[in-house]
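Encoded as structure tokens, the following chain is the form predicted alone, with no partner shown.
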Amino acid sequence: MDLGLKGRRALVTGGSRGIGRAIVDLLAAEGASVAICARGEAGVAATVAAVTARGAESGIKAYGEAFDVRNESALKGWFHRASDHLGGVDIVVSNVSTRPSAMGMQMWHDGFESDILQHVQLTELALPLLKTGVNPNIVFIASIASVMTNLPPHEEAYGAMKAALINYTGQLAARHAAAGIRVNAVSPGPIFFEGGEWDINRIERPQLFAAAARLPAMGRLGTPAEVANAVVFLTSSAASYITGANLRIDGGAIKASNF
């Protein structure tokens, strides 16, 4: 399926694995260029340069930094010359989240850093360019941590975070939906990839491995992809009606119907 995407400019944040860099590949399957930003250098440099590979005839442009977004000024700097490389911007996927190791009031402190106000920043710094993109949105990567209660103590902060991220989705998508910029959130469940937390949890701790695979009604976990799948079509013109939405990626986790 053509979702029209050929020609449009977007930036990832935490695109060089997993979820990230499953969306990466695919808006750059459909012909967009994309500007990611990652911790890791050499995760950055290979999601670059599979891009450029990709668009050496089709004139995709690709650009990475790597950094930590909780870094102001250096989430300002990469926004600014991401945006310059790719002459513009019209889809924003602010996908970055960290699971905070400290307990007690820092946890709560690294939450509100790493699943909020990384956010915010982003969409400030965004709004002014959307507002002259084509078909402009944003789409945030949330959780279903944001509506379950019987979440891990290490968990707190991070599921009232994500709570806290789909109503700050749907009250821009209120108040910039007549500028015509879109806003939504997807919130996966538990998704596997080589690497990645629950990669991490099936060596580490089986248990919680198995009873996370059996909380799906579909039996097992999701993948980076079928996640990819729903952003990028909510990104597409395809989607155009479509705003202030939170989509559950969750193979049926969660067992309650999604007003």
Ligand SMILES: NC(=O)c1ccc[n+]([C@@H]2O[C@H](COP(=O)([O-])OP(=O)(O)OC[C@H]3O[C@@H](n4cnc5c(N)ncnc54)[C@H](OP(=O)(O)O)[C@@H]3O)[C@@H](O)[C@H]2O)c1
Given for the second form:
Amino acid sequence: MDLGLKGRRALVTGGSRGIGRAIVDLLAAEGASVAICARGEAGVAATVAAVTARGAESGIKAYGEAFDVRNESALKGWFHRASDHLGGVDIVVSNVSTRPSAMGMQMWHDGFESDILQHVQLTELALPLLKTGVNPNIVFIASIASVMTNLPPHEEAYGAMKAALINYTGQLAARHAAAGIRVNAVSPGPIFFEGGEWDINRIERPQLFAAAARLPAMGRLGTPAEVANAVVFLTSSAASYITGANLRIDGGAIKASNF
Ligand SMILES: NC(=O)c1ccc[n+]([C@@H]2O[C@H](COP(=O)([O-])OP(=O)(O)OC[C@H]3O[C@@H](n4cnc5c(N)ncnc54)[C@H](OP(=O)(O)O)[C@@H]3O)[C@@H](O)[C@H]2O)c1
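Given the form predicted alone, state the structure of the form predicted together with the named molecule.
Below: every chain and molecule of the assembly, starting with the one above.
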């Protein structure tokens, strides 16, 4: 299947590690230019170097900056420099989530800031440029936590904010379909990678890890590449009639019909 991604221009927030990095690598492999951001400079530099090396053969461009997406002016500055560097924007993958470390009301304020507000700001920045893009679309990385009612207390706000993100996805899809902009979400189940959340839980919260490992009907955690495959499909022209969708990528963790 030709995904039609050659020459397309993609922004991926949190592209230095885990699911975001797998999405960056796959987009670049399909011939798309990619701009990323993350807080850690080393991760950004390594990712940009990897995409640049690939671009030596394919001509794709890479761009990256290290900053916190909750910083509105930094996000705005990166968006404009990144889209200038790529010569426009066709694809936005809004991937960052920063798990709150506080509990109580502060957790809810932090969750709103990191799982809703920065997605909204990026969307508001991107919509005018997407209107001039090729098969333009946005993919939000949500979570199966959005429909779970047995989350641990420290994930209470996270689950509720991911549910709000899926509602926002649907509203954007309906509002911007006439302008040719598709908007979708994916909801991963537990995804394992070295140094990631489930690697940390495996060591620090073994009971939670064991419960998560029992959740998927397929009997294992997923990989970042398995999420990236679905995300990159949704960004592609092969998904040209898909908008407003929330695709679970969870190995059958959520035991419900998907109406
Ligand atoms: N892993 C899972 O099991 C799972 C399951 C369901 C949903 N998800 C969702 O998938 C997405 C990616 O999660 P992940 O587990 O692959 O990776 P992650 O460990 O959450 O890191 C994601 C990326 O975001 C960057 N990042 C985090 N906070 C940031 C901030 N405030 N500003 C800028 N960059 C920031 C990280 O780099 P720096 O730390 O250097 O900033 C990294 O590049 C999230 O939306 C998460 O909620 C993950």
